[in-house]
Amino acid sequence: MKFTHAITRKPGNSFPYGITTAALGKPDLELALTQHNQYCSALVQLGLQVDVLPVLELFPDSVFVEDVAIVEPDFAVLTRPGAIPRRDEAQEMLPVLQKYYKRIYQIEGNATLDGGDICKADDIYYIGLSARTNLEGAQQLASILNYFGYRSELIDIRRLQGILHLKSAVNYLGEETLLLDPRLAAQWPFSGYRKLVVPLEEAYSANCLRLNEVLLVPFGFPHTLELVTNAGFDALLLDVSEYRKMDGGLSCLSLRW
(Lines of atoms letter the chains of each structure in order from A and count residues from 1; the text may use other names and numbers.)
(Lines give C-alpha, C1' and ligand atoms only; values in the text may rest on other atoms or scores of the structure.)
Protein backbone atom coordinates (compact mmCIF):
# COMPACT_ATOMS: atom_id res chain seq x y z
CA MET A 1 0.00 0.00 0.00
CA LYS A 2 1.30 3.44 -0.91
CA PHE A 3 0.64 5.96 1.83
CA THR A 4 -0.36 9.45 0.74
CA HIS A 5 -1.83 11.07 3.87
CA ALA A 6 -0.98 11.37 7.55
CA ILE A 7 -2.48 13.11 10.57
CA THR A 8 -0.30 14.19 13.47
CA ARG A 9 -0.82 16.42 16.51
CA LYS A 10 1.69 18.66 18.25
CA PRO A 11 2.52 17.96 21.90
CA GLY A 12 1.43 20.64 24.33
CA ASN A 13 2.81 22.06 27.57
CA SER A 14 0.86 19.33 29.39
CA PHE A 15 2.68 16.54 27.51
CA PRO A 16 5.18 15.77 30.31
CA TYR A 17 2.26 15.07 32.65
CA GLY A 18 0.67 12.32 30.58
CA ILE A 19 0.32 8.62 31.37
CA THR A 20 3.49 6.56 31.39
CA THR A 21 4.89 3.27 32.70
CA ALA A 22 8.38 3.82 31.28
CA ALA A 23 10.10 5.21 34.40
CA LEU A 24 12.57 7.15 32.22
CA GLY A 25 11.92 10.60 33.66
CA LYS A 26 9.90 13.50 32.35
CA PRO A 27 10.32 14.42 28.70
CA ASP A 28 11.99 17.64 27.61
CA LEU A 29 9.19 19.53 25.86
CA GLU A 30 11.47 21.61 23.65
CA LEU A 31 13.27 18.49 22.45
CA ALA A 32 9.93 16.70 22.00
CA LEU A 33 8.76 19.54 19.72
CA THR A 34 12.00 19.33 17.71
CA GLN A 35 11.60 15.57 17.34
CA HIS A 36 7.97 15.99 16.29
CA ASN A 37 8.97 18.49 13.60
CA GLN A 38 11.62 16.08 12.33
CA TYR A 39 9.05 13.28 12.26
CA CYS A 40 6.60 15.36 10.23
CA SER A 41 9.37 16.44 7.88
CA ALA A 42 10.29 12.80 7.30
CA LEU A 43 6.69 11.97 6.38
CA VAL A 44 6.61 14.84 3.90
CA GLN A 45 9.95 13.69 2.48
CA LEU A 46 8.40 10.25 1.90
CA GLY A 47 5.58 11.76 -0.14
CA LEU A 48 2.79 12.09 2.41
CA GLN A 49 0.50 15.05 2.82
CA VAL A 50 0.69 15.76 6.56
CA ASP A 51 -2.12 17.38 8.53
CA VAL A 52 -0.56 18.77 11.74
CA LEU A 53 -3.31 19.30 14.30
CA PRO A 54 -3.10 21.94 17.04
CA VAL A 55 -2.26 21.20 20.66
CA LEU A 56 -4.93 19.80 22.98
CA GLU A 57 -3.74 20.90 26.42
CA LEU A 58 -6.59 19.08 28.21
CA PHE A 59 -5.23 15.80 26.86
CA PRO A 60 -1.50 15.39 27.59
CA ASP A 61 -1.31 12.13 25.58
CA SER A 62 -3.14 13.45 22.52
CA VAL A 63 0.10 13.62 20.52
CA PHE A 64 -0.29 9.82 20.21
CA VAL A 65 -3.02 10.10 17.58
CA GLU A 66 -2.71 6.48 16.45
CA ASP A 67 -4.57 5.32 19.55
CA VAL A 68 -7.81 7.15 18.75
CA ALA A 69 -8.61 5.88 15.25
CA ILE A 70 -8.05 3.16 12.67
CA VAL A 71 -7.94 4.50 9.13
CA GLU A 72 -8.23 2.95 5.69
CA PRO A 73 -8.61 4.79 2.37
CA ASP A 74 -12.39 4.32 2.35
CA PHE A 75 -13.42 4.24 6.02
CA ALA A 76 -12.28 5.11 9.53
CA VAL A 77 -13.05 3.79 13.02
CA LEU A 78 -12.97 5.95 16.12
CA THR A 79 -11.72 3.96 19.07
CA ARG A 80 -12.62 4.09 22.76
CA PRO A 81 -9.26 4.36 24.55
CA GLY A 82 -8.69 2.08 27.50
CA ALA A 83 -7.13 4.77 29.69
CA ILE A 84 -10.01 6.82 31.15
CA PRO A 85 -8.16 10.19 30.94
CA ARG A 86 -7.84 9.62 27.17
CA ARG A 87 -11.44 8.57 26.58
CA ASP A 88 -12.60 11.86 25.03
CA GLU A 89 -9.67 12.20 22.63
CA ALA A 90 -11.51 10.21 19.96
CA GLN A 91 -14.30 12.78 19.77
CA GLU A 92 -11.70 15.50 19.22
CA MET A 93 -10.55 13.53 16.18
CA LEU A 94 -14.05 13.15 14.72
CA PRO A 95 -14.28 16.54 12.92
CA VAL A 96 -10.81 15.99 11.50
CA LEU A 97 -11.75 12.62 10.03
CA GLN A 98 -15.00 14.02 8.68
CA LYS A 99 -12.93 16.14 6.28
CA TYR A 100 -11.62 12.94 4.69
CA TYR A 101 -14.26 10.24 5.29
CA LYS A 102 -17.95 9.70 4.69
CA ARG A 103 -17.96 6.37 6.50
CA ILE A 104 -16.82 6.67 10.11
CA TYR A 105 -17.62 3.97 12.68
CA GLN A 106 -17.22 4.11 16.46
CA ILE A 107 -16.34 1.62 19.18
CA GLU A 108 -19.19 1.82 21.70
CA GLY A 109 -20.57 0.72 25.06
CA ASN A 110 -18.19 -0.85 27.56
CA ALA A 111 -15.75 -1.77 24.82
CA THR A 112 -12.23 -0.37 24.92
CA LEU A 113 -9.80 -0.25 22.02
CA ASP A 114 -6.46 1.49 21.49
CA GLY A 115 -5.06 1.91 18.00
CA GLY A 116 -1.68 0.85 19.32
CA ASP A 117 -3.09 -2.66 19.67
CA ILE A 118 -3.81 -2.92 15.94
CA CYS A 119 -1.20 -4.34 13.58
CA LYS A 120 -2.21 -4.68 9.93
CA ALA A 121 -0.39 -7.10 7.64
CA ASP A 122 -1.79 -6.87 4.11
CA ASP A 123 -5.43 -8.03 4.44
CA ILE A 124 -5.14 -9.32 8.02
CA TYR A 125 -5.61 -7.24 11.13
CA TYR A 126 -3.93 -8.56 14.29
CA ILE A 127 -5.78 -7.15 17.31
CA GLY A 128 -4.09 -7.25 20.69
CA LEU A 129 -5.99 -7.91 23.89
CA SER A 130 -4.18 -5.77 26.42
CA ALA A 131 -4.62 -3.56 29.46
CA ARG A 132 -6.07 -0.97 27.04
CA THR A 133 -8.09 -3.14 24.61
CA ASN A 134 -10.73 -5.57 25.84
CA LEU A 135 -12.44 -8.46 24.09
CA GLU A 136 -15.60 -6.47 23.34
CA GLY A 137 -13.58 -3.71 21.68
CA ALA A 138 -11.62 -6.23 19.63
CA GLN A 139 -14.81 -7.98 18.53
CA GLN A 140 -16.51 -4.73 17.53
CA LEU A 141 -13.54 -3.77 15.39
CA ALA A 142 -13.31 -7.24 13.87
CA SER A 143 -16.97 -7.03 12.85
CA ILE A 144 -16.41 -3.68 11.08
CA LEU A 145 -13.29 -4.97 9.36
CA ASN A 146 -15.06 -8.13 8.22
CA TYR A 147 -17.68 -6.01 6.48
CA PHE A 148 -14.90 -4.53 4.34
CA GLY A 149 -13.32 -7.89 3.59
CA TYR A 150 -10.49 -7.90 6.13
CA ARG A 151 -9.65 -10.88 8.32
CA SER A 152 -8.85 -10.50 12.02
CA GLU A 153 -6.83 -12.48 14.53
CA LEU A 154 -6.89 -11.79 18.27
CA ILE A 155 -3.63 -12.00 20.22
CA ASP A 156 -3.68 -11.90 24.02
CA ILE A 157 -0.67 -10.00 25.39
CA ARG A 158 -2.06 -9.33 28.87
CA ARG A 159 0.38 -11.72 30.57
CA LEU A 160 3.45 -10.32 28.82
CA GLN A 161 4.97 -7.95 31.34
CA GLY A 162 6.32 -4.69 29.96
CA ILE A 163 4.39 -4.75 26.67
CA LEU A 164 1.76 -2.00 26.67
CA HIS A 165 0.33 -2.44 23.17
CA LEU A 166 0.57 -5.15 20.53
CA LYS A 167 2.42 -2.80 18.19
CA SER A 168 4.95 -2.11 20.93
CA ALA A 169 6.15 -5.62 20.16
CA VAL A 170 5.29 -6.50 16.54
CA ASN A 171 5.14 -4.47 13.32
CA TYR A 172 4.62 -5.48 9.72
CA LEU A 173 7.37 -4.32 7.38
CA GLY A 174 5.78 -5.53 4.15
CA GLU A 175 7.11 -8.34 1.96
CA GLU A 176 5.78 -10.99 4.37
CA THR A 177 8.15 -9.74 7.08
CA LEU A 178 7.48 -9.00 10.75
CA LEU A 179 9.73 -7.16 13.18
CA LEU A 180 9.23 -8.69 16.62
CA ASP A 181 10.05 -8.45 20.28
CA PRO A 182 11.43 -11.93 21.16
CA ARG A 183 8.59 -12.42 23.66
CA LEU A 184 6.11 -12.47 20.75
CA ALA A 185 8.19 -14.35 18.21
CA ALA A 186 6.62 -17.75 18.92
CA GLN A 187 2.97 -16.63 18.69
CA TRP A 188 1.08 -19.03 16.42
CA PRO A 189 -0.52 -16.49 14.04
CA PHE A 190 2.96 -15.38 12.96
CA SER A 191 4.24 -18.76 11.79
CA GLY A 192 3.97 -18.00 8.08
CA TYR A 193 6.09 -14.83 8.09
CA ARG A 194 9.75 -14.07 7.79
CA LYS A 195 10.61 -12.96 11.32
CA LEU A 196 13.18 -10.36 12.27
CA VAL A 197 13.55 -10.64 16.04
CA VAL A 198 15.12 -7.71 17.85
CA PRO A 199 17.32 -8.34 20.91
CA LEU A 200 15.40 -8.18 24.18
CA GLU A 201 17.58 -5.28 25.32
CA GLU A 202 16.37 -3.37 22.25
CA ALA A 203 12.72 -4.41 22.58
CA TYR A 204 11.54 -0.81 22.20
CA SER A 205 12.84 -0.77 18.64
CA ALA A 206 10.31 -3.41 17.54
CA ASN A 207 8.11 -0.38 16.90
CA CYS A 208 9.51 0.59 13.50
CA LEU A 209 7.28 2.08 10.82
CA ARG A 210 7.33 1.19 7.12
CA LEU A 211 6.16 4.05 4.93
CA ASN A 212 6.26 3.45 1.20
CA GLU A 213 9.83 2.36 0.38
CA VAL A 214 11.47 3.46 3.64
CA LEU A 215 11.54 1.98 7.14
CA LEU A 216 11.56 4.52 9.97
CA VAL A 217 13.75 3.18 12.78
CA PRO A 218 14.19 4.73 16.24
CA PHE A 219 17.65 6.15 16.84
CA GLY A 220 19.86 4.44 19.38
CA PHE A 221 19.31 0.73 18.63
CA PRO A 222 22.30 -0.44 16.58
CA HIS A 223 21.50 -4.16 16.55
CA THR A 224 18.01 -3.52 15.22
CA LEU A 225 19.35 -1.14 12.59
CA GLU A 226 21.81 -3.82 11.44
CA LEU A 227 19.05 -6.45 11.48
CA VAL A 228 16.70 -4.51 9.18
CA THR A 229 19.37 -3.22 6.82
CA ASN A 230 20.82 -6.71 6.40
CA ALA A 231 17.29 -7.86 5.57
CA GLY A 232 17.22 -5.39 2.69
CA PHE A 233 15.22 -2.49 4.12
CA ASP A 234 16.11 1.14 3.46
CA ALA A 235 16.23 2.61 6.97
CA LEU A 236 15.77 6.21 8.09
CA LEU A 237 16.72 6.92 11.70
CA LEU A 238 14.53 9.22 13.80
CA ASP A 239 15.14 10.16 17.42
CA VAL A 240 11.95 9.75 19.49
CA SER A 241 13.60 9.60 22.90
CA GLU A 242 11.12 12.01 24.52
CA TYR A 243 8.14 10.00 23.31
CA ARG A 244 9.66 6.79 24.59
CA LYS A 245 9.54 8.36 28.07
CA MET A 246 5.75 8.53 27.68
CA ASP A 247 5.29 4.97 26.32
CA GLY A 248 5.14 6.20 22.72
CA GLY A 249 6.94 5.18 19.54
CA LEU A 250 7.18 5.93 15.84
CA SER A 251 3.82 4.50 14.85
CA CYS A 252 2.00 6.23 17.73
CA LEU A 253 2.65 9.71 16.37
CA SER A 254 0.52 9.52 13.22
CA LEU A 255 -2.53 8.13 11.49
CA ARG A 256 -1.62 7.02 7.97
CA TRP A 257 -3.48 5.95 4.83
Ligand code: CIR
Contents of the next structure:
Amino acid sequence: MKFTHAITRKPGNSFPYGITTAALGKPDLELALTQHNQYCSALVQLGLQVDVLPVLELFPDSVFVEDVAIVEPDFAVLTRPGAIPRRDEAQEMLPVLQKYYKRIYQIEGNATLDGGDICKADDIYYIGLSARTNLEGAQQLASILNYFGYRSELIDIRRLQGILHLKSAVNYLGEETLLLDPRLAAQWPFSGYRKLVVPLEEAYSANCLRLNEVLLVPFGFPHTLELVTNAGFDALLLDVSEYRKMDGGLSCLSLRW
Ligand code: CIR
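Any chance you could show the form predicted in complex with the ligand after that form predicted alone?
All chains and molecules follow, beginning with the one already shown.
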Protein backbone atom coordinates (compact mmCIF):
# COMPACT_ATOMS: atom_id res chain seq x y z
CA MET A 1 0.00 0.00 0.00
CA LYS A 2 1.28 3.43 -0.94
CA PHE A 3 0.90 5.83 1.99
CA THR A 4 -0.04 9.38 1.03
CA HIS A 5 -1.28 10.98 4.26
CA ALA A 6 -0.30 11.17 7.91
CA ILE A 7 -1.55 12.92 11.02
CA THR A 8 0.77 13.79 13.90
CA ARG A 9 0.40 16.00 16.96
CA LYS A 10 3.04 18.13 18.62
CA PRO A 11 3.99 17.30 22.21
CA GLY A 12 3.10 19.98 24.75
CA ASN A 13 4.58 21.15 28.05
CA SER A 14 2.50 18.47 29.79
CA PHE A 15 4.18 15.67 27.78
CA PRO A 16 6.57 14.62 30.61
CA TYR A 17 3.53 14.06 32.86
CA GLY A 18 1.93 11.37 30.69
CA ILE A 19 1.66 7.67 31.52
CA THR A 20 4.85 5.62 31.56
CA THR A 21 6.42 2.46 32.95
CA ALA A 22 9.79 3.09 31.30
CA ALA A 23 11.88 4.35 34.26
CA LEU A 24 14.23 6.14 31.86
CA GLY A 25 13.76 9.58 33.40
CA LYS A 26 11.71 12.57 32.29
CA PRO A 27 11.83 13.46 28.61
CA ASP A 28 13.59 16.64 27.54
CA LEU A 29 10.87 18.71 25.89
CA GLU A 30 13.14 20.63 23.56
CA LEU A 31 14.75 17.43 22.31
CA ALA A 32 11.31 15.82 22.01
CA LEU A 33 10.24 18.69 19.75
CA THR A 34 13.38 18.38 17.61
CA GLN A 35 12.79 14.63 17.27
CA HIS A 36 9.16 15.27 16.37
CA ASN A 37 10.18 17.70 13.63
CA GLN A 38 12.66 15.15 12.28
CA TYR A 39 9.97 12.48 12.31
CA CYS A 40 7.51 14.70 10.40
CA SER A 41 10.22 15.70 7.89
CA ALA A 42 11.01 12.03 7.26
CA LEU A 43 7.35 11.35 6.49
CA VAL A 44 7.27 14.29 4.06
CA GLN A 45 10.46 13.01 2.41
CA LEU A 46 8.73 9.65 1.93
CA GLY A 47 5.96 11.34 -0.02
CA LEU A 48 3.31 11.77 2.68
CA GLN A 49 1.27 14.88 3.21
CA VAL A 50 1.58 15.46 6.97
CA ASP A 51 -1.09 17.21 9.03
CA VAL A 52 0.70 18.39 12.21
CA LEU A 53 -1.94 19.07 14.85
CA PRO A 54 -1.44 21.65 17.60
CA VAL A 55 -0.58 20.79 21.19
CA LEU A 56 -3.34 19.48 23.46
CA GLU A 57 -2.05 20.34 26.93
CA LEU A 58 -4.96 18.59 28.69
CA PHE A 59 -3.78 15.28 27.27
CA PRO A 60 -0.06 14.72 27.93
CA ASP A 61 -0.04 11.52 25.81
CA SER A 62 -1.86 13.04 22.84
CA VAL A 63 1.38 13.08 20.80
CA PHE A 64 0.79 9.30 20.46
CA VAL A 65 -1.98 9.79 17.90
CA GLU A 66 -1.81 6.18 16.73
CA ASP A 67 -3.83 5.10 19.76
CA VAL A 68 -6.97 7.12 19.03
CA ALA A 69 -7.90 5.89 15.54
CA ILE A 70 -7.55 3.15 12.96
CA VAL A 71 -7.33 4.59 9.46
CA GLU A 72 -7.74 3.08 6.02
CA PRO A 73 -8.03 5.10 2.79
CA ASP A 74 -11.84 4.86 2.73
CA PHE A 75 -12.86 4.71 6.40
CA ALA A 76 -11.66 5.47 9.90
CA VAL A 77 -12.48 4.10 13.34
CA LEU A 78 -12.24 6.26 16.40
CA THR A 79 -11.06 4.20 19.36
CA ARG A 80 -11.99 4.29 23.03
CA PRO A 81 -8.58 4.34 24.74
CA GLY A 82 -8.07 1.90 27.59
CA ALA A 83 -6.28 4.31 29.92
CA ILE A 84 -8.79 6.60 31.67
CA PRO A 85 -6.65 9.77 31.39
CA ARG A 86 -6.56 9.19 27.61
CA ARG A 87 -10.22 8.27 27.14
CA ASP A 88 -11.44 11.66 25.87
CA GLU A 89 -8.41 12.13 23.65
CA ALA A 90 -10.18 10.23 20.86
CA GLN A 91 -12.99 12.79 20.56
CA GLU A 92 -10.37 15.46 19.84
CA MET A 93 -9.47 13.51 16.71
CA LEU A 94 -13.05 13.40 15.38
CA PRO A 95 -13.10 16.86 13.71
CA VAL A 96 -9.68 16.16 12.21
CA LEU A 97 -10.83 12.85 10.69
CA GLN A 98 -13.98 14.54 9.38
CA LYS A 99 -11.74 16.63 7.10
CA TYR A 100 -10.61 13.42 5.38
CA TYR A 101 -13.37 10.86 5.89
CA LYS A 102 -17.07 10.46 5.18
CA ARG A 103 -17.21 7.09 6.92
CA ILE A 104 -16.13 7.24 10.55
CA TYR A 105 -17.03 4.51 13.04
CA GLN A 106 -16.57 4.57 16.81
CA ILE A 107 -15.70 1.99 19.43
CA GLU A 108 -18.53 2.33 21.96
CA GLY A 109 -20.03 1.30 25.28
CA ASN A 110 -17.72 -0.51 27.68
CA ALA A 111 -15.39 -1.54 24.90
CA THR A 112 -11.82 -0.24 25.00
CA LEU A 113 -9.27 -0.27 22.23
CA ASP A 114 -5.90 1.43 21.63
CA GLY A 115 -4.58 1.80 18.08
CA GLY A 116 -1.21 0.51 19.31
CA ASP A 117 -2.82 -2.91 19.62
CA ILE A 118 -3.69 -3.05 15.93
CA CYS A 119 -1.15 -4.53 13.53
CA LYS A 120 -2.13 -4.76 9.87
CA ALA A 121 -0.37 -7.27 7.61
CA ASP A 122 -1.72 -6.89 4.06
CA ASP A 123 -5.38 -7.97 4.26
CA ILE A 124 -5.34 -9.30 7.83
CA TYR A 125 -5.54 -7.31 11.01
CA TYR A 126 -3.96 -8.70 14.18
CA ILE A 127 -5.75 -7.24 17.21
CA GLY A 128 -4.00 -7.41 20.56
CA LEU A 129 -5.93 -8.08 23.74
CA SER A 130 -3.97 -6.12 26.29
CA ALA A 131 -4.31 -4.06 29.44
CA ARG A 132 -5.69 -1.36 27.10
CA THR A 133 -7.81 -3.32 24.59
CA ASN A 134 -10.59 -5.57 25.87
CA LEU A 135 -12.45 -8.36 24.11
CA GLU A 136 -15.44 -6.16 23.38
CA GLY A 137 -13.23 -3.51 21.78
CA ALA A 138 -11.45 -6.13 19.69
CA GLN A 139 -14.78 -7.63 18.57
CA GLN A 140 -16.30 -4.27 17.66
CA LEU A 141 -13.28 -3.45 15.53
CA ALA A 142 -13.22 -6.92 13.95
CA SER A 143 -16.82 -6.57 12.83
CA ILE A 144 -16.20 -3.16 11.23
CA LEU A 145 -13.13 -4.54 9.48
CA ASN A 146 -15.05 -7.60 8.35
CA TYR A 147 -17.63 -5.34 6.70
CA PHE A 148 -14.81 -3.87 4.62
CA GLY A 149 -13.48 -7.31 3.68
CA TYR A 150 -10.59 -7.61 6.14
CA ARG A 151 -9.92 -10.69 8.25
CA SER A 152 -8.91 -10.29 11.89
CA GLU A 153 -7.14 -12.47 14.40
CA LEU A 154 -7.04 -11.78 18.13
CA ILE A 155 -3.71 -12.13 19.93
CA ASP A 156 -3.75 -12.21 23.71
CA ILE A 157 -0.70 -10.42 25.10
CA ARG A 158 -2.10 -9.91 28.62
CA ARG A 159 0.33 -12.39 30.17
CA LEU A 160 3.39 -10.94 28.48
CA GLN A 161 5.05 -8.76 31.10
CA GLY A 162 6.40 -5.41 30.01
CA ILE A 163 4.64 -5.27 26.63
CA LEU A 164 2.20 -2.37 26.49
CA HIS A 165 0.64 -2.84 23.06
CA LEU A 166 0.68 -5.55 20.41
CA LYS A 167 2.72 -3.27 18.14
CA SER A 168 5.29 -2.84 20.91
CA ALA A 169 6.11 -6.47 20.07
CA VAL A 170 5.22 -7.17 16.43
CA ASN A 171 5.20 -5.09 13.27
CA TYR A 172 4.63 -6.03 9.66
CA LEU A 173 7.46 -4.91 7.42
CA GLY A 174 5.88 -5.91 4.11
CA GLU A 175 7.28 -8.72 1.90
CA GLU A 176 5.58 -11.32 4.15
CA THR A 177 7.94 -10.37 6.99
CA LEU A 178 7.21 -9.74 10.65
CA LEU A 179 9.59 -8.07 13.09
CA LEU A 180 9.11 -9.56 16.55
CA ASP A 181 10.02 -9.22 20.19
CA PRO A 182 11.39 -12.65 21.24
CA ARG A 183 8.82 -12.94 24.05
CA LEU A 184 5.93 -12.75 21.61
CA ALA A 185 7.74 -14.89 19.02
CA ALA A 186 8.00 -17.66 21.66
CA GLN A 187 4.24 -17.51 22.36
CA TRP A 188 2.68 -17.10 18.96
CA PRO A 189 3.45 -19.15 15.82
CA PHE A 190 2.73 -16.54 13.14
CA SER A 191 3.05 -19.33 10.57
CA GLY A 192 3.49 -18.40 6.96
CA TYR A 193 5.69 -15.36 7.62
CA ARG A 194 9.38 -14.75 7.44
CA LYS A 195 10.14 -13.82 11.06
CA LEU A 196 12.88 -11.44 12.14
CA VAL A 197 13.29 -11.61 15.91
CA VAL A 198 15.10 -8.77 17.64
CA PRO A 199 17.34 -9.58 20.64
CA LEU A 200 15.64 -9.14 24.03
CA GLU A 201 18.00 -6.33 25.00
CA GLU A 202 16.78 -4.44 21.92
CA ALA A 203 13.09 -5.32 22.43
CA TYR A 204 12.02 -1.69 22.04
CA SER A 205 13.12 -1.75 18.40
CA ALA A 206 10.51 -4.38 17.47
CA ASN A 207 8.48 -1.25 16.79
CA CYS A 208 9.82 -0.25 13.37
CA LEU A 209 7.61 1.40 10.78
CA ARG A 210 7.45 0.50 7.10
CA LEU A 211 6.41 3.48 5.00
CA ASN A 212 6.44 3.18 1.25
CA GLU A 213 9.92 1.96 0.22
CA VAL A 214 11.65 2.67 3.51
CA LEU A 215 11.75 1.12 6.97
CA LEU A 216 11.97 3.62 9.81
CA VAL A 217 14.14 2.13 12.57
CA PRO A 218 14.75 3.71 15.98
CA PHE A 219 18.31 4.97 16.46
CA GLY A 220 20.47 3.08 18.97
CA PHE A 221 19.63 -0.58 18.24
CA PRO A 222 22.54 -1.92 16.18
CA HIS A 223 21.50 -5.59 16.13
CA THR A 224 18.04 -4.77 14.85
CA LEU A 225 19.52 -2.45 12.24
CA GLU A 226 21.79 -5.24 11.03
CA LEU A 227 18.91 -7.74 11.08
CA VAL A 228 16.60 -5.66 8.90
CA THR A 229 19.36 -4.45 6.58
CA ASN A 230 20.56 -8.03 6.00
CA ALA A 231 16.96 -8.98 5.26
CA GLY A 232 16.97 -6.44 2.42
CA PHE A 233 15.10 -3.50 3.97
CA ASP A 234 16.15 0.06 3.26
CA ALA A 235 16.47 1.48 6.79
CA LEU A 236 16.16 5.11 7.83
CA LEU A 237 17.22 5.80 11.42
CA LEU A 238 15.23 8.18 13.57
CA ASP A 239 16.04 9.08 17.15
CA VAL A 240 12.92 8.83 19.33
CA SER A 241 14.68 8.56 22.69
CA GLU A 242 12.38 11.09 24.39
CA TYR A 243 9.26 9.20 23.30
CA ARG A 244 10.70 5.90 24.53
CA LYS A 245 10.82 7.47 27.99
CA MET A 246 7.03 7.70 27.79
CA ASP A 247 6.57 4.14 26.42
CA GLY A 248 6.04 5.36 22.85
CA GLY A 249 7.66 4.08 19.68
CA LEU A 250 7.96 5.11 16.05
CA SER A 251 4.53 3.92 14.98
CA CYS A 252 2.74 5.63 17.90
CA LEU A 253 3.64 9.08 16.61
CA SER A 254 1.42 9.05 13.53
CA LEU A 255 -1.75 7.87 11.85
CA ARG A 256 -1.03 6.87 8.27
CA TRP A 257 -3.00 5.93 5.18
C1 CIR B 1 0.52 5.52 27.04
O2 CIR B 1 0.88 4.87 28.03
O3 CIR B 1 -0.62 5.46 26.59
C4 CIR B 1 1.55 6.41 26.38
N5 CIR B 1 2.43 6.95 27.35
C6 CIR B 1 2.33 5.63 25.35
C7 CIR B 1 1.48 5.19 24.20
C8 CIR B 1 2.27 4.50 23.14
N9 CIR B 1 1.47 4.24 22.02
C10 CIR B 1 1.60 3.20 21.23
O11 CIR B 1 2.39 2.30 21.51
N12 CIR B 1 0.81 3.12 20.18
